[in-house]
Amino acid sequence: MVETRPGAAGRVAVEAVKTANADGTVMLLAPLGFMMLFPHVYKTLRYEPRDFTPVSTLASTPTLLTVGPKVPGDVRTLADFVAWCRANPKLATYGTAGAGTTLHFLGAMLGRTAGFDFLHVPYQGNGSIQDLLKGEIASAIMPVGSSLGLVRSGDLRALATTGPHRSPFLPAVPTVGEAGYSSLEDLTWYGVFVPAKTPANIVEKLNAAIQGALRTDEVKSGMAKLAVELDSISMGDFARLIVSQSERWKAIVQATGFVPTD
């Protein structure tokens, strides 16, 4: 049974969890910015990672940055738009499903590394794609999926993703590794937790269920058609993932002078 927990950024879902019986019943299923990030943007949480005892990864997908009819049809390349933002600081935007997020924080570090003001625009879910399209905005941050078949028809043009491989979504995209800004790297991971509290056989057999359900070609079919790639790695390299990215982060965060909020 899948139960949608809206509120607060997803955190009432996660909360949720924190307080549900820990005998393997109830699971998180949730981006991994919950644990990562969400500890370095709020100032208050009612949870912390240590409540939770992560189980098995399922998926990964990069970040893409498109660019609408605002940007000039030449620039085709990274390093098109950096010099276009450039000579144009007064035009340099980009939208993303929201302040705190790590699309938000790419992009801020985009500016950073490249040496000119990109002026973030926030918005709610995919909000952003309108204003793309309609001339509002530069250029918008999110999730391969999100934008694929706009891309694919030619409305948006795709600059680069943020994965370390190309995405086979997308597989003439270059990486922001091969146009010069590896620190942009990153993936948006998909993983599942319970209660800290729950007993370690009950989550390695939870682990082998998911292990298996992620073998099948209904899965895999599935995570296709969301323009995900699956990926799962062991649950000691799942938890160390936490904590560095964790750290990774909250020194992106602190770089950026983003002040935390309720």
Second form
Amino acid sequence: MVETRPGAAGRVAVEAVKTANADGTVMLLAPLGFMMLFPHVYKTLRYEPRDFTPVSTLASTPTLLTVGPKVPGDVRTLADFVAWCRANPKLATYGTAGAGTTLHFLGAMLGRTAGFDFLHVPYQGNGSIQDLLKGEIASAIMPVGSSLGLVRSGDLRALATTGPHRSPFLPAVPTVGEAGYSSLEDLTWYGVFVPAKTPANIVEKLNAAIQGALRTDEVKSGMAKLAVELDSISMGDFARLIVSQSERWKAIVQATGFVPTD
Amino acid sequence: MITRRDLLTVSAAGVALSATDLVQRSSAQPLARTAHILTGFTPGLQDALGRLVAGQMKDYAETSWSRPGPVQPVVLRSKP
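What's the form predicted together with its partner chain like, now that we've got the form predicted alone?
Everything in the complex follows now, all chains and molecules, and the chain you saw is the first one.
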């Protein structure tokens, strides 16, 4: 049973899995930010990454920087946009899916790296795309899938993706690395976690089942429809990825001077 | 018009089929535990991803769709 348990920026679901039976029947499907970013942005977090065993990554997606009608039509590249933001500091805004997310910090890093004030406007869900279309904000930093159709229709302009390579869904859009901002490279990974006390043989069985599912044509084509890339790495690499990304984001959060509110 | 003879003939045929195991006996469904995949956001990419992958986890569980509802459930039943 796939259950959505929204609340507290997703922490409700994480806490529910932490205290669930460790028998392989309860698992968390979440972006890695829950494990490698949240510990650095919340004052009181009622879980730690060590409360979970990472089972498998499923997919990843780069982040996309888009601009809307508030930005003049001749702004077609990230370099153009940076120049426009510097020249129009009161208009340089970006929307994301919330404060304290990787999307928020990517925008903050862009402003710091390029040397302009980039005002963050947090929304819930895809709300930033709506306001971007209306011209309320200049840009949005969101997962590729959130605005793919609007980019293809020409309603929004895609300036850069944050992946290490161009997104197969937007092959004409350069990466941040190509645009000269390689420090902004980032992928949002989605993975499966179980309570830490889950026996190893059950974790292995679950991992094998997931790997089997990821090899099917149904999952491959389904992920393409969801605009995410199938991305599976070994359990060991998955655990190491969380550790390395945690260190990276800890430094980023501190550098941006983010002040947790709860 | 259905006669008494017709009814007796059909009944006798039913008994005969049951006796020869040509008709599968009914049996209780094995009790199954339900596996839960939790996501922390409102319906969207993550629960869709969960349903997509869960639907192909044949080695881990038998999958069947339950009735649609607010949580869009997919039931994963562990093999007995």
